[in-house]
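Take a look at this single chain, the form predicted on its own, given in structure tokens.
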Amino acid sequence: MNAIIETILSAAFVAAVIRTTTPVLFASLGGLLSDLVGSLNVALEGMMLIGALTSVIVSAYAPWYVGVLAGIAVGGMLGALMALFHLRFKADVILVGFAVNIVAAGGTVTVLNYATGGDKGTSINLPSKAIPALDLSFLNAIPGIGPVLTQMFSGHSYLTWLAAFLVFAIWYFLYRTPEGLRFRAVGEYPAAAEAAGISPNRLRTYGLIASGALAGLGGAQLAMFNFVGFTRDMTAGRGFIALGAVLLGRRHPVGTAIAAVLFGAFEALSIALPGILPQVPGEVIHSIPFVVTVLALMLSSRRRIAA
């Protein structure tokens, strides 16, 4: 117990806890702004796995910040064809999110073969570029705590930093401004915002495009920071835990932001176990932060129904 302990109060942990919420934060935010306006999307796990794979291939032959681009693009792809299906052609945008990641988990293996000449398992054979780190040393020039600063938030991606960013940004615009308050008007009660003369339809499309292309974001981080390369289903359900987190932090920017973190730290938790607790199957030590999802939403649903 001490060593968990020891562990979890550790500058290196909290700096693994920052590099595995930001993907799932990046979807998170994604998902909260497609549900603020009413289009729950089920797709970032499909989204962030499209958007990672992109990515790499992409920056195999142009710059590290072009592949990033082209994840988010496809991202933003994918969410207007959810816009197109549902809110043009009335399909349910629950079936139509579990149609994309059905495609993603196929069409991702298909894509990888071809781009890796046969290799459907991982794109090692593909030279592709990382996301440059941020190097914060300076900080160790602060008396005392200097290098426990520099060990924590030194280190980490340029994508990082925007997605702390994008946390206030997204409050800002939700809580501020009067798109963003036309923006949950639509979510709320979708016939009382048309009577104001907004169109629910146009900003479901924001909404699912901007999500799209935040989890396509997510997807780059995963493929070009956290892990340098793709391999198969790479995403692992995160983009299901992003959802549990925009529940579990009640649609609201920062309280999703928490979440992500809450998954993020037992994802880190996960990961740093084995060693610890040698005695333990790894099997059930990684299913931890699924476990923590799955009670995040029975919590959610609880106070809902209380509601």
The other form holds:
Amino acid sequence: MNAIIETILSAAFVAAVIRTTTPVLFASLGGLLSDLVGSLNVALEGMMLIGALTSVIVSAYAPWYVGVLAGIAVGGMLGALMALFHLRFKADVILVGFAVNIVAAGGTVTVLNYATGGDKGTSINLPSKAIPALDLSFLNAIPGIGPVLTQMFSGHSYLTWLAAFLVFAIWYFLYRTPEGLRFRAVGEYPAAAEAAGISPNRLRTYGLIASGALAGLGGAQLAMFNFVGFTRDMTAGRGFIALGAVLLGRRHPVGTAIAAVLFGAFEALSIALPGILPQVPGEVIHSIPFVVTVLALMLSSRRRIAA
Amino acid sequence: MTPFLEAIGIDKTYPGGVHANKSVDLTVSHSEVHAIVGENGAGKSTLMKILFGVEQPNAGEIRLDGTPIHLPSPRAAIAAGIGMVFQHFSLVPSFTVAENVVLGVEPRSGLRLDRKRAAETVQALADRFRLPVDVEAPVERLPVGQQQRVEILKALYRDAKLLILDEPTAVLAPQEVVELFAAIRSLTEQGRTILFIAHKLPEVIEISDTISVMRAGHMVGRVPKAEATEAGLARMMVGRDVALKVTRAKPGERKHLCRISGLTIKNDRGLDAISGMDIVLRAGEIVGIAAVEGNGQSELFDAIGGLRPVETGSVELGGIDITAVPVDQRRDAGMAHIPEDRIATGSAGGATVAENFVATELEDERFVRHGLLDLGAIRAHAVELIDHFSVRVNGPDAAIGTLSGGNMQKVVVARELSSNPKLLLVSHPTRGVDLGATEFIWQRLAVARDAGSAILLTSADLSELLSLSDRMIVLYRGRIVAAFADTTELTPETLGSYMLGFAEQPENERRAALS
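With the form predicted on its own in hand, show me what the form predicted in complex with the partner chain looks like.
Next comes the full complex, this chain leading.
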């Protein structure tokens, strides 16, 4: 037990949490935007997966940032596609979302097969690039806590810092700008927005595109930093965990970010634990983030009913 | 002087073939309150929707200040200075009053929403037009009357010169009506014009300068206030004399039928909607419950009807405890329920009229034998009830969703009364139902009462409660604050002060009227 606590309290663990949180945080913020505007995006998982593969393949032939942009673009396009089917053709948004997830699961393997010339498991023989890390080792100069700070915060992906900034930016957008007010109005009571001359479907389209782009960004971070290269089904439920984070975070950007960090922490723990507790099967430990998601959602909805 | 608004020869046929407006003329003068009255289906709403750009007329012209205008959308109407407050408010519940008012036309400073300026502008409007409201309060915490003010402020913020109010008093308590009328007068004093759609005639006569009457798509009359009488207007609306009068229950000893004791019910948010209610209902009487919407009456009816669990306390009907039994067993015990929402709870929209009639009778040997529906018997039953309740419908096989509000309600009332219930729960029986059907439904309820049913009635329409009830109780925040064993002397004002929580009857007086 002591070993576990020691691990959790270490600076290295904090660094690991930041790392595991980043992709989930992007997807969570995306989920938040589409959920707040009234179209629950259950396709985050598939969008992340497709974003991950796209950025890996593109980065094999272009600079890393082009790969990241490609991930964003493909996510955004998937969001637009969902909007088309959901808002124009009036298909149920949940069903459209699951369709995207199913296409992503099969489609990525097929495309991977073509892109790698026959490998259906990983992109190991593609020379894909990684997102550079931001070196903050100058923090070492701070007396006392400098080395610890460096260990925690240096060496993370550029995108990690972007994610942290986006939490603030999205909060500002939603709660301080007129457009954010309209966004929330559409999500909460579309008839009121419509009566005020706002087109709910247009804002929902924006919401789905933004959520796809953010999920794609999460996928890029996953396949170009957390892991370098694509593996089939590598998102492993992170898109669904992101949805959980949105609900657990009470559909607020800061709450969502905190929930994403919580899930990131349990993921980091599930990576660290097998070394400490070799007697527990790895499968059990790897199921921790999912079990935590279910428990957290149960507790939070129960509290809401009681409140 | 040119009239402010003129509609000339407005004609509208809906794609379904309904001819809602037949060459309608309407003339509204500057700064007047102009009421439009008529039965449901008379075409008032259609005319208003045309004036607000929601619907397009097939023929006719609209002139504003003498200039012909074209209103392809509500946006165009707003731009022309026409605002409309619908019966169903379109407000975002969690937003503040100021946020709701400015939504869509927000004041900005740079990227930001300028909250301070929004609040100040809205506050200034509220002061100027005597529409007092807390501009920083979330709309969901405001009573209905104030939410309505927010809707009016929304229109004024967009600089509406002509304000269309669609049945604005339907949801208000008497005192709130007084405040609304004060605001309306202040609006007309400041040069705004009000088009007021209503069907409660005493109010219409009180507030309006001119009254236009519609019937079956035609404009049948234009009466200045001085010449308007209730009976005269009602005759113009319905086309015959209307007697909205119900005989009271005959006095005499009546046996206790239903005993509600210590009843506590929670609302959807887990708070007490009804706390510790005791009341006894007797055979052959109508007990009316007066309360402003949201004071526990809906939860009370749902709970007795079996649609919501009871927290503590008991409900006993004819010696059987029905506190926690399923709906079918309650019905077996003699309960029937005319719910407040005839569309969502009272009927199955896609099913036929005949199917809706037997939906509560599927245990009955007459209609179901060996687990199979007896379609012949079901049809015959429907034909009989349609005839008996004069439901206007093409036949028993029409989907109930295609019926007008009044006829749909008649189907629900017919079904519930056909089981000769001991206890009948009735919520808002004539909400959105026209005068002719109202008269009919009232009489049917009185007949059921005289046949020995105990009827528990609630309605947002106080005149309905006062006309029908033999005893009355007032609910405020889930508690009985007043009870009256005799309703003949009661006035809406007396009830109103209890409904708004300004007064509470002494305990002993209340007790006496509850047993």
